[in-house]
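Presented below, as structure tokens, is a lone chain in the form predicted on its own.
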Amino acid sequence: MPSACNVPSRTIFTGDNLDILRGINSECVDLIYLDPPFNSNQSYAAPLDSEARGAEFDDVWTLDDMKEEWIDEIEFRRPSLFHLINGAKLAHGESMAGYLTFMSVRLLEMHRVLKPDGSIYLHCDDTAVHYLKGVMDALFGAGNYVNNIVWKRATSHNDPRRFGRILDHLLFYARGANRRWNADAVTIPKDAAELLKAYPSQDARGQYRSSDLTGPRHSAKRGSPSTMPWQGYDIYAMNRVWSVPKTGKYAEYIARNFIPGYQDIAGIHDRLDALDNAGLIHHPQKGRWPGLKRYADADTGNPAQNLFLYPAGFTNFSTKGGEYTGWKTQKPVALLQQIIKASSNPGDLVLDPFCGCATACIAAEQLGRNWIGIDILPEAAAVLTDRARRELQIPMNGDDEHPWADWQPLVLNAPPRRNDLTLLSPANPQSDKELLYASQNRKCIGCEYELPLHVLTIDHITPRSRGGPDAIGNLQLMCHTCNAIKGNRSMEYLREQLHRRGILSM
């Protein structure tokens, strides 16, 4: 069961997102969008005269960025991912291995906090997209891959001795089979020229096209209702059968506008008669079978495709005023709105763990979603507040009538504490071990060293020999050394020994 989130909406954390992600309850986030460093081998700094002034980071990676405990954790929790990173090191180099390790240990936590019906969009460019696709397959499962969305971020780019690099990628994965998907929210309306081309005919009701009322015969046998003639049309003789819509959007449109109760008409020929009586069937002077009139008024637009041409990224022509903060890697609000509308509902929780100048947070607020942002740079909170005042048009004079009059983000620089670690039974030792690991902040309960999970062992707080039960409330994790020192004795004895040996301070 998904848990309630232990972080209130409109919270922005400043600090290492790994520590913060580890403090968020499991399965409480509906949608994650992340725009992390791309392994671009560049350094970024915002101009001094911009809203993001003072913000800077290095997108340069080495083996020094791979903490040993991260590697151990990846090897223990996802062996396939561990081998993939080693393969990237051999194929590409140490920089890519360092970058993928940094990303993987954080994506492990993002997978944990995402609800079973949630989705994640990872924004990157062609520097590492192919390696990140493998990482996401290993973490979320290749069967949960949904799309690689290609975004045209610029009109043109002058890259010497190669084709201009103007595309970004968004790797779209589901957490499970029942992800949210709001197709209607991201359809693109047809313009007048497209409608005229798609609906070339005209009657008193408007533009329409004649659409098939039939389908391929396949293995249908003569005698079923779909094979029988109607008004002289023997379509079975022409290798067709009747396929008269009863469900779907156009059937709903017919019932709403022309034939009340249309979807309750069971018989195929009865539906044909009803459509014909309502003037919704086109009988061709030339042609072999009739067609259903589909009106332009019912057109819902073009479904969203995995090529985003709009909105474009910021250029020298679009950086003046508006939403641009001066941050070179900033993404447009309209881009984030498409993602949020497609994969979440109002009231859902959106998480951006690399929120930078807070575009996802602003878009989520505009669309009535809850949100949490995380960024390593302390400037992120100030940029968010400045943008919110401007782009949400929040009044500065405390106007109580304004819908966002009480809008104020909660800015925190310490990780949250999980409250979903209620351990009830030792029936699943491995699951209990992982929960204990999280509740102990990844540390040995004795020496308090942060250690990989696989080097810790389960210990009974009150030993079995003294009546200690196997219940989860009597279990804790220790390293092998502390466990050997404690033996069947008390925790007080262990701490005394650790103080005496200088491992714990008094």
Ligand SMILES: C[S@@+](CC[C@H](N)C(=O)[O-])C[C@H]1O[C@@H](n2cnc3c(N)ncnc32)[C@H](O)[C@@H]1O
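Numbering follows the first chain given and starts at 1. Being a predicted model, the structure only gives us computed values, none of them experimental. Here, rigid core means the biggest group of C-alpha atoms that superpose within 1.5 Å across both forms. What changes on going to the form predicted together with the ligand:
Superposed on the core, the two forms differ at residue 478: its CA moves 2 Å or more between the two forms. Relative to the superposed rigid core, residue 159 undergoes a CA displacement smaller than 2 Å between the two forms. In this overlay on the rigid core, residue 217 has a C-alpha that sits 2 Å or more away from its partner position between the two forms.
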Second form
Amino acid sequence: MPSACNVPSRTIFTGDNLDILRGINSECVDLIYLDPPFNSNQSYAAPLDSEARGAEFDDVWTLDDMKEEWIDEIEFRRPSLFHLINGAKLAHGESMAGYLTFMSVRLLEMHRVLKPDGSIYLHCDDTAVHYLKGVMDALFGAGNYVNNIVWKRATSHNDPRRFGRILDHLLFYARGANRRWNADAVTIPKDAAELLKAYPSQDARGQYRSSDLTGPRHSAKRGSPSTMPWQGYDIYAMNRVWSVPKTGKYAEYIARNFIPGYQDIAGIHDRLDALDNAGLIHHPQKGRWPGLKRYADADTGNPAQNLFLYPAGFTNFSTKGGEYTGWKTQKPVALLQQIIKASSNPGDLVLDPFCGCATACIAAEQLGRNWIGIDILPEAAAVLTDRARRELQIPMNGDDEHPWADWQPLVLNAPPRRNDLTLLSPANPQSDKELLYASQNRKCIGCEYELPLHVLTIDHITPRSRGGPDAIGNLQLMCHTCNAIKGNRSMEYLREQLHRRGILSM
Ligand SMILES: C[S@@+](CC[C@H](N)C(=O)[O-])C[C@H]1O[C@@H](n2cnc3c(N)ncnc32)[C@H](O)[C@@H]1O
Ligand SMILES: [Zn+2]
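Starting from the form predicted on its own above, please write out the structure of the form predicted together with the ligand.
The next block holds the full complex; its first chain is the one shown before.
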């Protein structure tokens, strides 16, 4: 059941996104775009004179990133993912396993917060895309894979002794079967050469092509209106019948631009007359039948493809354009707009948990979507506010007349508190305890001894100190001994200790 979001729109969090994601209600986000560090073995720092000065992050991973509790959590919540990471460790090495662990604990939360009809785009490059595809398959289900979008991020790159690397990848997954898809919102306008090819004829109004006004005769009997001659064209004799559009986009275009009320003209021959009077019929050479003039002006563009060249194919921002903030890994607003338009509707909630200089937030705001951004660097909030004032044209000193006058992002650094869980009710904690007791088959979750309820104590799976809620989904029952051994450590640690003491058999 999708819940209301416990975070207001236009919030930017500065902090580790793991803690913040853990505090967001389940199934309340419509679209997630994430552009995490790529495991590129680089350090990114913004130039000192830029808006983003001070912003710096390392993209270097080691086994230290494989925090034991994260591995535990992955093993517990998604065993297939756990095995996949171990496989990556063998196939590629420890750094990749560390990176995938870092990503997986966070992606587990993103999967949880996404609505059943939501979508997610994971932006990465070829350093890890093939391993991340596996992670996403394990997490979202291979059947929910939609696209691998390739974005040409530069025109050329000098890479010694190999082909220049100029591509990024965006792994696009749905959370379930009913994801939103707005094909019409993301068509790519034809360029001049394509238009000339598609619309080769010309009249005073402009470029057009002649499209068929007839269809195959099949079993139509002579005598019905669609078989009768018009202006001497006996199309029935040519094995055709009239087919004159009355509905659809082009009929609307005709009504709007040339023939008011066109779609209400019932008779086929009346429609033909009206079209002819308006100069919309293309009369052919002898022996052929007439066609409808379709103007280039009404062209709806080409369907968007999974190779992104336009409108987003650039990274070398012109400094004059006002878009570049100095954030080293900044993405173009046009790229984000394309994604947001395709996979969300106005009013939907967009989340970017690695938002950097908040490109996704700006694009969402421009398109009338709600948004939440998260970045570990405190500079992100200031950069967002500055660029928003510029790119969304918000006056610096509150001008009430201005449509953006009350625009103000909410900047937070503490994780939110979920309010979508049945909290352990102080009035009757016993009932929750009984529920857990039944679900654990009356056993301690650590030593697996069957014990009476009153000697079991409540343990938080994600410790409260790390934002774990007092909610039934985050609780388990343990005997006093196990609880004392475990403390704030992982289940893995507890099990190891119990093995060592001979309490648990191997
Ligand atoms: C590739 S950049 C994102 C750039 C962004 N798409 C834009 O257009 O500006 C990755 C960002 O992730 C942030 N980051 C790294 N680890 C993080 C974490 N654990 N939680 C939140 N943000 C993190 C970095 O500070 C960096 O800004
Ligand atoms: Zn025990």
